[in-house]
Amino acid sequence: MAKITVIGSASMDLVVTAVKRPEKGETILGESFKTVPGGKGANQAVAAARLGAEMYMVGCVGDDAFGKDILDNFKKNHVSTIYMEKVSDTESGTAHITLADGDNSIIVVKGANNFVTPDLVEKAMDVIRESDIVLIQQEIPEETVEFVSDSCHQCGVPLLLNPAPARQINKEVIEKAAYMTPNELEASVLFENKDLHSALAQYPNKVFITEGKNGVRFHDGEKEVVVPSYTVEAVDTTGAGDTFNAAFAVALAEGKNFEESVRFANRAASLSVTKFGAQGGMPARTEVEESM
């Protein structure tokens, strides 16, 4: 069984479904509203747990009802919360999501996720050292991402950095990460002065650009490879990228090669969009294997 630690955000998603997005100054009627657990870190932890990994989550929630619900959801999904902390007098993180026009748009309010600091990570170093792989994203402070990058590099533990939301990253962080999984927009921010094909060639078997329904693109050291996605009828694309990252990490930790790992991750991500909610469609291991 793969042992994986996720360091990142845990939030509550506030999801509105509508026929279209409102224009500036426009008010429209929505079709539904739901609250569901989310946050990129939490999503990846839950997805990996459902795929059979032994999971540990390092993060923060607020001292509010959302915080309790987030922790309860981790326990329900067999994610260890031993390194989760509750921050007093602070609200839990939230993501305000609009589903319209067959896609999503999201505003993230960090809340307690701002307290995922290097000091918090220090408390989890024992489990980090024992992990097969560590996952991190960018809904937490930049200094924490840099600290985790240094710590994993020193410990010899591979770090998978999902550089979302998009922002410039210290070059040392890029060099020390074992794997990076930007989408096309995030890749253009990361490598703003470089052609993306050149960037892939510079980081073979390290940078994997997710291109939605078109699949995943990487360089294998000799040539550029595109691993196609799977065609499904999408209900909600929220969390598809998180499912990909989790499944990719699980496959790598289990010893699959890069192309096998990407195919496994693509299949899991494609299944995740067939149900509502970032975590609602995240598949169990048997679902992925049977569908492949």
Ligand code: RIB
Given for the second form:
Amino acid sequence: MAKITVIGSASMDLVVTAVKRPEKGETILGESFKTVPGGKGANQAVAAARLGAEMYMVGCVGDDAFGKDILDNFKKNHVSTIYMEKVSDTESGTAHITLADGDNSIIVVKGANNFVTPDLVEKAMDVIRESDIVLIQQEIPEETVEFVSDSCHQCGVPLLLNPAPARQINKEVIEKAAYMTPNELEASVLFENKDLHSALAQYPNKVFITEGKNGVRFHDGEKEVVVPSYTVEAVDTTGAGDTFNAAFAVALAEGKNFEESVRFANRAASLSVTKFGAQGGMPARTEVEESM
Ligand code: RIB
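The form predicted in complex with the named molecule is what I need now, so please give it after the form predicted alone.
Every chain and every other molecule in the complex is listed next, the one we just looked at coming first.
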């Protein structure tokens, strides 16, 4: 069984469904409102747990009702919360999501996720050292991402950096990460002034660009490879990237090669979009295997 640690955000998603997005200054009527667990870190931890990994989450919630629901949701999904902390006088992170025109738009308010600091990570070093792979994203402070990249590099644990949401990353962090999984927009921010084909060639078997319906592109050391995605009827694409990252990490930790790992992750991600909510459609291991 793969042992994986996620260091990242855990939030509550406040999701409005509407036929369109309002224009500036416009008020429109929505169709529904739901509150579901989310946050890129939490989504990745839950997705990997459903795929059979032993999961540890390092993160923070506020001392509020959302915080309690977020922790309960981890327990329900068999993600260990021993490295989760409650921060007083701070609200839990929230993501304000509009689903319209077949896609989402999201505003994240980090709240307690701002307290995922290097000190918190220090407390989890025992489990990080024993992990097959560590996953991190960018809804937590930049200094924490840098600290985790140094720490994983020092103790020889592969780090999968999902550079979402997009921001510039210092070169050392890129060099120290074992794997990076930007989407096209994030890749253009990461490798600005460079065309993406030469960026991929510079980082063979390390940078995997997720291109949605077009699949996943990487360089295998000799040539560029595109692993196609699966076509499904999408209900809600929120969390598809997180499912991809989690499944990719599980497959790599279990010793699958790069192409097999991407194919497994593409399949898991395609299933995840068939239900509502970031975590609603995240598949169990058997569902992915049976559908491949
Ligand atoms: O990746 C999807 C996630 O991004 C949502 O669950 C939301 O919380 C935002 O952080």
